[in-house]
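In structure tokens, the next block holds one chain alone, the form predicted alone.
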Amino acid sequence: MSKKEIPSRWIYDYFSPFEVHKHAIKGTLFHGNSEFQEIVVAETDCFGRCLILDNEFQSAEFDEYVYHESLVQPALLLHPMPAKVAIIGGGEGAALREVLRHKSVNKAVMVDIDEKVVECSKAYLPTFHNGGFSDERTVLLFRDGREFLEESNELFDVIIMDITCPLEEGPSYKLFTKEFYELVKKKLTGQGIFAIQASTTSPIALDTYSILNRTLSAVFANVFPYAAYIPFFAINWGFNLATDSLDPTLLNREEIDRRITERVKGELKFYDGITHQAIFNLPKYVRKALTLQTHINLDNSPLKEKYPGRNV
């Protein structure tokens, strides 16, 4: 590539004071602040449109399906027949899109604290939500997710946590504690399932992931860690699935594919029976870190990251 071909505009993804990834951009579609956070919608040359909150890269147009299918599909396909689902966060609407693909779902409650993020997603990220905000099964609420669960009398078959990492200055750190997970458990049906994004599984930044896994294990009988490589993040991203009665590792590839065919509308781009087996088989260093972790995240001393994806 000649100097004339090198893009002149870049946007930076700061992993820490010592590591940064940068993306060439065609332009910025939106840049502003809500009551809770800084919001940027930019168009990158390689990954299309992307959403950035408080300088934390959330997802990008060309590969967001990897993240959102990983977050949503294992939980909903594990459940025998999910009818009522709650999504805490999920501003882009992509997690909602994946939930609504399930024929059995008759109600999807999405609770996001920041209405402006949803407004930006409606205006600038149509492929993310794919009309999910206007689906008749969708109930869209703008309020604190923890307060919603505290005040709600409803029980859900699946609860999905699609929120930003617990950044020091961010709005979400109180949704990663043992007390909050105990509240979630009370709002699940008998075979209910809880799924969360849980930060990176990078070997140099495993604290958040291992602490959240340990904290979930203090509340739920069965916790299953898994991870997927997200090209836009250029890193493996971690998830956790928690339940008291079901086990995703007992489902073989044929059963996963059968459930997808019978229960999901349209074709999944990332997740199937073979992918299921891959993402639930974590490398040795991650398994060791989970085994060694003893810290439980509590309300009176919540985990707060200083930088996205890092405990620096």
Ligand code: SAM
Given for the second form:
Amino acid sequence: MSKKEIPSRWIYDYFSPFEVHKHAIKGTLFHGNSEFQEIVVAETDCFGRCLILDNEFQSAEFDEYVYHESLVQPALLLHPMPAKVAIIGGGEGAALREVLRHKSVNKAVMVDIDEKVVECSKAYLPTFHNGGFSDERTVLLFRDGREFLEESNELFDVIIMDITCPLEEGPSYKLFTKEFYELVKKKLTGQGIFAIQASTTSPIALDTYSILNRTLSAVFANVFPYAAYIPFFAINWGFNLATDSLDPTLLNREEIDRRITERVKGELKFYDGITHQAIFNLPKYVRKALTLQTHINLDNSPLKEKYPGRNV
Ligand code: SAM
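Now that the form predicted alone has been shown, please provide the structure of the form predicted in complex with the ligand.
Entire complex below, previous chain first.
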């Protein structure tokens, strides 16, 4: 390809009417609608296969480990001995894969509202789940994550939220409120840990991230914001870890590396003792936005995004 030739097929990630990131694609492997959302699996030229739901990019083959290790590993490695873990959402199966790496885990319950997303992931995204759906420790349920927690009598050592962003017309906006976080807290064991994906930490779209951090802080004693750069999104992505007793910032590099060696099967590609220091130390503009935020997200007027990170 000469310098001036550009591919003709693109997919577009809409961050706002004025910010659109695009990726060249070789083709579309699946495009359809479920009861809940529009589903696309495409093959990009640079990042391999990717999943897109309701026009929102979810993850891509060649860098999904950055997002999924960030979401799962800090929480599981902070817990002294995670045995029972729940993943709410998690369609691609990559959060499940990360949970199942832990030798101490004997039960991983994954609750995704959309069976069709999981069917697509099984068919087109094998490296994401890596066989996790058929692991004997996995319990896979297709139902709303909030209803599941309301009706379940089980307690979990770690609960992970890997759900789509709280889009206006999407299926997930009821799972980001204070009332939902209070429900989660009741379903955690004594030293239980809660980890969420929490939208972008882009300096121009910090509403969702700061509101979710503030909302979690109204429920949990200790809330730790952190973020990682996701090349496929071309943007930083935020997470929060919430607990009433443990503190990830007290773990030094050596201790994290020791826990990884002792407790995790296979090699992590992103998270280790050094990466931990990087992701839990946020830049000043993010820390300032978190300090200034006063809004708590409540059931009676839940946050509904039109575009990632923006409460409008
Ligand atoms: N990496 C993602 C991101 O950037 O937002 C999240 C990944 S995962 C594909 C999101 C999953 O959340 C989807 O499979 C979707 O079906 C599921 N989901 C959305 N709302 C849900 C709900 N109310 N209960 C359970 N799962 C839900």
